[in-house]
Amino acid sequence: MTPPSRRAFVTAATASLLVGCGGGSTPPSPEPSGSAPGESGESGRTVRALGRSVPVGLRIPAIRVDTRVMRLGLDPDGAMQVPPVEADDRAGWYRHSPTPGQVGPSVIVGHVTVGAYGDGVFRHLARLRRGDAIVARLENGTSARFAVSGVRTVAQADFPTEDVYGDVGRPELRLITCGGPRSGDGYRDSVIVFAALSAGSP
């Protein structure tokens, strides 16, 4: 990724990501990335990176998520945009990140609560466990399939910017929402799911 996209990508991580979100626990941290550029090691198998194609949908069977995905950029103040708080809640892909299946961390965010409308699309994100499947439907009609490598709940004040947004040598996915107890108008923590591209994609 090249500047200014790279600068915008990392800057957004230091801002408050979501408003009106909630809860999670602290499952295991992900395994470190160690594959060669353009490849992902999964049980000794080589997984080739995919070409660029914007995500239009996201399915997570273990927590019964099947959502459309919108594109997000940056607000004028440099913070990452978030999906609107509305009854038709959707996840959002951060367009300064790679598309799912490209080398690098593709970032998708979502709400856990949407005010008076109730639960958000990522309400149960913290329930995911290592090995759970995540499928990103792509604009070109194919799908990028990922397996969860770890889930973390961290204080927003200690958000692991480099772990989430830093360069990696294989196709990975990050799903982000809020968690923990209320803190003012928001929540204290962030829930982050780490996943790697699976064999058989697309």
Second form
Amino acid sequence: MTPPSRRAFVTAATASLLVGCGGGSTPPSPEPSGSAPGESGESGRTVRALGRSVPVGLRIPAIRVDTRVMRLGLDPDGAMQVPPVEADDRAGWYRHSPTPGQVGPSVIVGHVTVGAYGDGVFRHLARLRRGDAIVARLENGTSARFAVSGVRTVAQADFPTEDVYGDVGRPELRLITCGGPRSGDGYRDSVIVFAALSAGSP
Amino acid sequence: MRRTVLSALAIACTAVLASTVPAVADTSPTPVPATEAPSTAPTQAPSDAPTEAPTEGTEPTVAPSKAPDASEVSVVPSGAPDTGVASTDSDGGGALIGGGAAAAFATAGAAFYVVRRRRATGA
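Switching conditions: you have the form predicted on its own, so give me the form predicted together with the partner chain.
Now the complete complex, all chains and molecules, led by this one.
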């Protein structure tokens, strides 16, 4: 071996050692794939869903509604309960639906009229237009702000159950009351407001 | 030349022996602590840690798989909510008001007729 070849050998050996050591640092490559659960990049949605918190109040500035919200369940016949007919009318949240801001259609109902007491809390619900704001105050002190995406008046006989209660995969809100012409001691139609979460405030 | 080579070899051999003697002397007491301490501690520690970590990682994958099964509205009510009690009482109230007004008008008319008749008859 001539001196140059010795140098070459030493250099090659050193290089192979360095490469071998560097190879030990290649395992970090799985980390990026492991951080793939950072699919939390889904959080890149415009609005994040909120945690569960029961609504205690509802404000609809466009129709000057500011009311307390009670909890409602089901009657024995399977129909949704409604708030009591009284002078101090208020809205009611259907407790088998998500709370406002959770993923799914949160359902809040209110009377259009309360018999001898006159107008109900949702008397002017049909006047809402696309983009109008609805703010639900939650039990934990936060609020969920929704924007109206549509208003429909449908015959109660053809109530769109799937559109109202079906899965939607994002935080939405449904406000329901009666509407249309009177029939007997009630109303022929239902007014349904569809809204989507626009912001959640602390 | 030979002397120098031999002396160099001798020096090299003594140097090697001098370095190996303490090594041999060290080997007798060290084997016990040297082999046990490093071998057991490091081998067990890493083996436990990696085995538990993956099991924790599997839990999140189970949770999301259950979520999609449940409907967002757990119980769907039947029919439309009955949220409109028409103010039928208001019609009755209107009738009462109308009736009262008619009665008052009739009473006033009768009184006017009686007074006028009395005046006409002679008072």
